[in-house]
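In structure tokens, the next block holds one chain alone, the form predicted alone.
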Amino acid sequence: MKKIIITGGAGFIGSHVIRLFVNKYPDYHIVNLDALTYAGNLENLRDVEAATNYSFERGDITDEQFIDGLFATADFDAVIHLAAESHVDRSIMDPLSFVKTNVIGTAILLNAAKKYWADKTDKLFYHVSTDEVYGSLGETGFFTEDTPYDPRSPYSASKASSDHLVRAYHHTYGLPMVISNCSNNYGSHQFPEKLLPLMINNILQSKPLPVYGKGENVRDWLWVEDHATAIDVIFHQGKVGDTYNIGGFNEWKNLDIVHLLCSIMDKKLDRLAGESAKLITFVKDRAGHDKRYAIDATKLNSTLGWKPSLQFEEGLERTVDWYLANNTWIENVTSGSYKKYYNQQYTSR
């Protein structure tokens, strides 16, 4: 039985990866390591928490003693590292917390893997990163795996640093690793500080819909379940030492997305056409706001056969349906009430 530790498994992307692996690979034991910070929510995994091939460990990747003890007592075959501070606005306000988690935390995990895996070549450290490490594109062009790094925010700089550390441990110590860099994820179970769940929640409450600048910034959008399947493919078939870009081939201007979302929500809520769009409010642009991201996922498609299953319009409909059907989830995670429940059950080592 393979034993795989997935860091950040109670988060948005991590919970989808855990759900996929627990259900698809009953002969794997999946260990979910999460500190249960504001965006970590075990309610995301209620449907698999009783599975015999799943277990949860509460702990912080920046706690070196805890991580060392975890690796000392468990013979992990692989790490899928998703734990990270990920919100750009928060990184602008508090950059050091991003350095601590994304850089120091990754280094502590790498050190533990190096120590306990020694010269074993049948292990794998899979580091999940972002397209934001590449910087900002103009009107044309795409990020490829060979695009030079040019991070523009404390968040992207911290992720770029962690990427470099993973590659350095591979080249210096022979640590088996792969890296993937993904575009903007969307879908169910996303903490409502990010664009789509924030807008959905605000539309439900008839609150203003804040759009940075003129809303002309462009992002490539990837359905989170497609991202999870890409991670599955790369984990099992990717070449050790390689990097793979994961993109949805769905470029949208922020303002166009918000208008599309308003149109969908008006229909779902039986509102007059255009009613939700009246809530759009333009606010001061984010500091250092990257103009455009666009991923070229040709390598992943041509070498491993992965491609996204959904176009953005269909994925957005599914996303809206989930949030409308799970309004209690939004209320719980925004109020923090679920934290009290889990804090009574789990204590950090």
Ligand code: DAU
Contents of the next structure:
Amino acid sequence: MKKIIITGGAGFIGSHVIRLFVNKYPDYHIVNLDALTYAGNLENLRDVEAATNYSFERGDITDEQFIDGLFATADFDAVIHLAAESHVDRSIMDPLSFVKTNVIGTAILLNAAKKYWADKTDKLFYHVSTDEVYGSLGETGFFTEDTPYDPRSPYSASKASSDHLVRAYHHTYGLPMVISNCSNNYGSHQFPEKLLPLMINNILQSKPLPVYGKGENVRDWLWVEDHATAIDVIFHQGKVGDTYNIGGFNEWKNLDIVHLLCSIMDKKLDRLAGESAKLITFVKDRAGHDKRYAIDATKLNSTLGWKPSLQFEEGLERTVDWYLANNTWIENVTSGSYKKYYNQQYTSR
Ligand code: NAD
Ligand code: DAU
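Could you please show the structure of the form predicted in complex with the ligand, as a counterpart to the form predicted alone just displayed?
The complete assembly is shown below, putting the previous chain first.
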């Protein structure tokens, strides 16, 4: 039986990865390590929490003693590392917490893996990262695995830094690792600070839909369950020491995606066509807002055969259906510090 520790498993992407691994690999034992910050929620895992091959460990990756103790007592075969501060706007307000979790936390995990895996083979440290490490594109071109790093927000700089540390531990100490850099994910269980769930929540409440700048920035959107299957494929078949880009070949201008979402919401809520779009409000742009991200996922497709499974319009409709059916989830996750965050972020914008 393989014992795999997945960090950040109570978050958006982590919960989808855990669900996939727990259900697909009954012979693996999956340990979910999560600090349950504002972004982590065990509700996301209700359907798998009773599985005999799953356990939850509450803890902070920046707590060196705790992480060392965990590795000392459990003989982990692999780490899939997703725990992070993940929201760009929060990194602009509070960069140090991103350095702490994303850089120091990753280094602490790497140190524990180095120490306890020193004379063992068949181990793997899988670091889940972002396309934002590559910087920003103009109208054309794609990020490939060879694109030089050029992070431009505190969030992306902290993720780039953690990528570098993972590669440095491979190069210097021979730690077996892989890294994947993925584009924007969407789907169920995403915290309503990110573009799509924030807009869905605001449409439901008939609140303004804050589009930054002119809404012309471009993102490449991928169904979160397709990200989870890519992680599965790379985890099992990826070449140790390599990097894989993951993306949807699915670029959208922010304003266009918000209009599409509004039209889906109008239909689902039996509102007149155009009603939700009336809520669109252009607000002050994000500081240092990266213009365009676009991933070239050819390597992952040609070497490991992965490709996205879902058409974007269908995925977006499924996402909307999930949020409409899970109003209590939205109420729960927005009941704590969310209002304070929202006011800080949007009131004077
Ligand atoms: P998320 O914010 O939804 O979840 C992060 C999880 O990490 C939460 O459960 C939180 O409680 C946990 N966490 C935070 N700090 C921790 C700490 N110090 N110790 C232990 N646990 C901690 O994030 P997400 O959107 O699911 O992203 C997961 C990973 O994927 C991140 O590393 C992110 O950089 C990367 N990524 C995200 C996207 C995206 O579109 N969301 C795209 C590419 C890569
Ligand atoms: O590209 C991968 C990255 O995608 C991940 O690494 C990050 O963890 C994830 O948060 C995401 O980053 P973005 O900054 O692209 O996502 P966000 O949902 O915050 O914003 C998407 C776009 O929408 C971006 O151009 C900013 C814009 N935006 C966002 C919000 C929250 C708005 O116009 N209005 C908003 O209110």
